[in-house]
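One chain comes next, on its own, written out as C-alpha cells in the form predicted on its own.
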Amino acid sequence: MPSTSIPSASPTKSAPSKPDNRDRALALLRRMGARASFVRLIVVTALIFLTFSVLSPGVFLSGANFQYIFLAAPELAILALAISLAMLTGGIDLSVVAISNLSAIMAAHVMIGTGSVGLGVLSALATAGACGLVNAFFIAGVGVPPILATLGTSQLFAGLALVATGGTVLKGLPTSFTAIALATFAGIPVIFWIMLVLALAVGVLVAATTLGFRMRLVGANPRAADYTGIRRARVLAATYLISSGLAGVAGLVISARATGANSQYGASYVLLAIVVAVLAGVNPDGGYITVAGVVIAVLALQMLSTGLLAVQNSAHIVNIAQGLLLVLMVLLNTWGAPLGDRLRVLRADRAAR
C-alpha cells in the first residue's frame, strides 16, 4: 500500500496550499476591480486591439500610433480620475477642466515672469488647492449638491481664466518645461510615467489608507458613515481637494503639451472623462472605483479612436464611435449581470435533472 502523508483530522493544523497561477490571477483581478463590469472592459479592449490590428496593420500596428495614443492619454486619464473620485463619493467634479486651464494659465504667467519651472508648478498646485477649497466649501461645508456646485465653480473659474489670459493663448513658456512632454523615458512618454504614477497613488490611496475606506464608505452608504462617526464633511473637503490637485497636474501636462496656456483647452475634457469613468466600471453612485479600469478605458479610447482614423479619415466618425461604445457599455454593465445570473440558474436546473 503506497504510504503517503495522512492528511490531518483537523483543518486547522494542515499546511496551507501554495496558491496557483489562477488563484494569483483571480487575486490580481481582485486588486484591479473583480467586478464583472472591469472583466468586459478587458474584452472589450482587446477586441478594439484586434479589430484594428486586422483593418489596418500598417498603421494601427506602428510605433508612431502608439507613441500617440501613450503622449494623448495622460492628460485625459489624470481629468478622468479626478472625476473618479468624486464619483466614488456619490459625487461629481464638473470643474475639472476649469481647474486645470486656470491652474495652467497661472503657472505660464508665473513661468514667462520668473523663467522658473518650479515656481510655475508650485503656483499650479497652489490655483489648483484653491480651487478645491472653494469647492469643499460648498459642497462639504454648506451643502450644495456636488453637480450644481462645480457648475457653478466651473464657470466661475472658466470666467477667471478667460480674465487672466484676455482670451489669448499664452505663450513664451520655457523650453525646459515644454520640453517634458516630448521626453521619453524606456522609450515611453515621461507624461505617461507620470500618469502612471499618479494613478498607483490613487490606488493605494482608494484601497490602503484610512481616508480611502472613508470616501469608499461615504460612496457606499452616507448614513452608514455617519453612524460610525466618520465625519463626512472632512472627508468629501479632502476628495475634492485631491479632485482639484489632479486636474491642476492635468493642467500642467496640457500646458507642457501644447507649449502654451488657455482658458478654452481641453473643453470637450469633462464628458470625456464622464465617459472613460462609466466605461471603467466606476459606479456613480458612489462606493466603487477600479483605477486601472480609468487607465485601460482611456487606453482603450485612445485605441478606438486612432484606429478609426486610421479607417477612416473623420473625426466624425470617432465621436459617433466612442458614443456607440458608451451606449453598449452601459447596456452590458446594466443587463449583464442579471443576464449572466439568470444563465447561471439554467445551468444548475439543467445539472440537477
The other form holds:
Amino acid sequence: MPSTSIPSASPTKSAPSKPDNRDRALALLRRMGARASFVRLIVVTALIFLTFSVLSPGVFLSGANFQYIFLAAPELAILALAISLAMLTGGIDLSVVAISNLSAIMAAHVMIGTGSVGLGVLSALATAGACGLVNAFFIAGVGVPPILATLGTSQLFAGLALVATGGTVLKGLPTSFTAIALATFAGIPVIFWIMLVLALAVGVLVAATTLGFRMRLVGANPRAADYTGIRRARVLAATYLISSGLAGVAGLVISARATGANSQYGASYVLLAIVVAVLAGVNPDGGYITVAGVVIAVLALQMLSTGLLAVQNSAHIVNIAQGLLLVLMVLLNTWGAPLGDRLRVLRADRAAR
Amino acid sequence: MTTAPATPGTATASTGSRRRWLRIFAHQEALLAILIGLILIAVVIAVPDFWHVQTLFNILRASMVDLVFALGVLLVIIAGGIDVSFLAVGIFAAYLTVKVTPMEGGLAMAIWPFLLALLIGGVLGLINAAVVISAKVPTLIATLATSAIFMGFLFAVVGGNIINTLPAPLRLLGQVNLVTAPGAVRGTTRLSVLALLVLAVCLLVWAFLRWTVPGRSVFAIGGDAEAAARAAVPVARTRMMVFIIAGALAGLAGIIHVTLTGRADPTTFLGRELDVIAAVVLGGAAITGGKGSVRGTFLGVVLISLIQSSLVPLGVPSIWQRAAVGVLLLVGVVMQTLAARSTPVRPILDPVRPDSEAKVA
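Mind pulling up the form predicted in complex with its partner chain next to the form predicted on its own we just looked at?
Everything in the complex follows now, all chains and molecules, and the chain you saw is the first one.
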C-alpha cells in the first residue's frame, strides 16, 4: 500500500572516511527518518497483538474476534482517511461524522421510500457532495480556518440530521442493503474490502496524481505552493469534497451495519478518527499522510479494545487505554527522534574516546 | 454602538465606506448586542408573555454554568489553543468532590467543596498542560486524549452512578436565592446566590486579562509565541498557567452546576463541548489566538441560551436548535475571517482609536 511523504531534508550522506556496516545501517535508519513513526506504529501494533495473545489466547485469537475486528474497522478507517486527507493539507475536518450521519439518513429516506438501494447510495453520495461543497465554500472560498469552518458545519449538519430524523432511528432499510454488512468475500467481510479499495484509491490519489502532489505541497508549505502557481483554494476545495465523499461512504457502511440511520451514530468517532490519524503518523501540521498507517492504526485500536474487553469487561478501561495510547504515541513522535539522536551522539563519543 | 469610528484620512472615499462596514463587522460585540436585541424584540412581539422577569432568570440560570466554562475556554483560545477537555474536567472535579464531601454540615461548610473542585480542576489542567507542552502537539489533539482518559477514569475508578442526594452544605447553598419574584404564570421564580459568584469570576478574569502582566502575556503568546519569547515572556510557564486556570474554572463550573441542579450525574455534559466553544468564538475570540474578550464571551453565551429559550415561543420546533446554533456560528466565523482579512491586526499608522483598547481587553 502506498505511503508517501514530501521528500524531507536529504539524508545526510556525509559518511565518515571509512564506512563500515554499522554506519551503513545507521544511514539507512536515518533515511527512514520520515517513516520512523510508521516503524513505531508497527512495533506498537505487534506489542498489542502479542500482549493479548498471551493474556487471553482463547478469546482474543478466536476467529470470531477477528471477524468482529474486520467488521468494525472499516467505518472508522474510512472516517480516519477522510480526516487524514484534510490533515494532509494542513487542516482538519471535524464534520465527517455529521456528514456521514446526514448522508446515511438521506439514503435511508430514499431507500425506505423507493426500495431502491442504488438510488439510496446515490442520494448518500449527493448529500455528502453537497456537504463537501458547503465546507469547500467556507474553507476555500471565504478562507475560514478549517477547524472553525468544520466546527460550525458539523453543528449545522448534525442539526439538520436531527431534523431529518425527527430524533428517532430510521428503521426498515431494504434487506438487500443491510445484507452488505454480512456478506463476505474470500472469508473477509465485503465492507472491509470496500475500505481497502478506498484506501488504495486514496493512496494512488495522493502518491500518483497531480492533485495529490499539490495537496502534499499545500500542506507542507502553503506559501511555497502559492509561489509555484498552485491555486490553493481549488486544491482545498477538492480535498474537502473528497473527504466528504469518504464520509458519505462511511455513513452507508455504518447504517448497513446498524440496520438503521440516526443522527447520533458514531458520535465518538470524531475523536477516534483523529486518534487513528495521529497514531498512523499523519502530520497534523500537514504534508504527510500514510494510508497503510491509517489501516494498521485502526486495526491496532480495534485489537486494543477487543483485547481489553476480553481481559477485563469494561468499556471505560478501553477509553482510558485509547487516550493513553494517543498520548504515548504523540510523546514518542515528539521525543523519539531527538532521543535517538542523543543516544547516537553519546555512542559516538564513547567510540571516539 | 453602531457608528464606527472615523476611518483614517488616507483612505479614499470608496475604500473608506467599505472599511467602515468591515469595521462594524469586526466589532463583533456590538453586532452581538444588536442581534440579542433584535431576537428579544421579535420574541416579545410574537409572545408578549416572554417579557417577564422569569424569562430573564431562566436565561441567566441557563447561562451561569456555560459562562464559567466559557471563560476557561476563552483563556485557552486567547493563548492560541483549543481545549475540548473542559467538560470532562468539570464533571470529574464536581463528581469526585461530591463523593468525598461529608454528608452533614452547615451552610458555611459549602466553601470546602468549592475549593476542592477548584483544586481538582487545577490539577487536571496541569495534566493537560504537561501533555500539550511536552508532546508539542496541537491542544485539540492533546485535550481529546486527556478528556478520554478523564472520562474513562471517572467511570472506571470513581464511579458512574448518579448521586441524587448532595451533601447538606451544597444542598443548603442550592436553596439560597439572591432574588425571588412571582413567576409568569404561577409560583415563584428565583435566581440563585451563585450568580454573584459567577459575576465575581467574570470580573476577576477580566481584570486578570486587562491589568496583570501574566494576563497580558496570555495575549502575547497567543498572538505570536516566538515574538513573545523574544520579549522575555515566559511562554511555557504562561501556557501552563492558562491550562491550570482553565481547569480550575471548569472545576468551579462543574460544582456550580451540581449545586444548582441538586444532583451529580457523570453524563450531564456529554457532547456539549461545541456549544461552549461556539459561544466563545461567537464572542469574537480568534481561534488563531491573541484576541478575545470577557464581554464578548458573556454576550456569546447569553445569545446562545437566548436562542435556545426563544425558538419554541417563536414557533420553531426545538429540534432546530442545533442547526440554528450552527448557522449562527458559521455567520460569526465568516464575519471574523472577513474582518481579519481586510483590516490590519495593528493599524500602526492609524490615529489611536478610543475602542482599540477595548478590542483586546
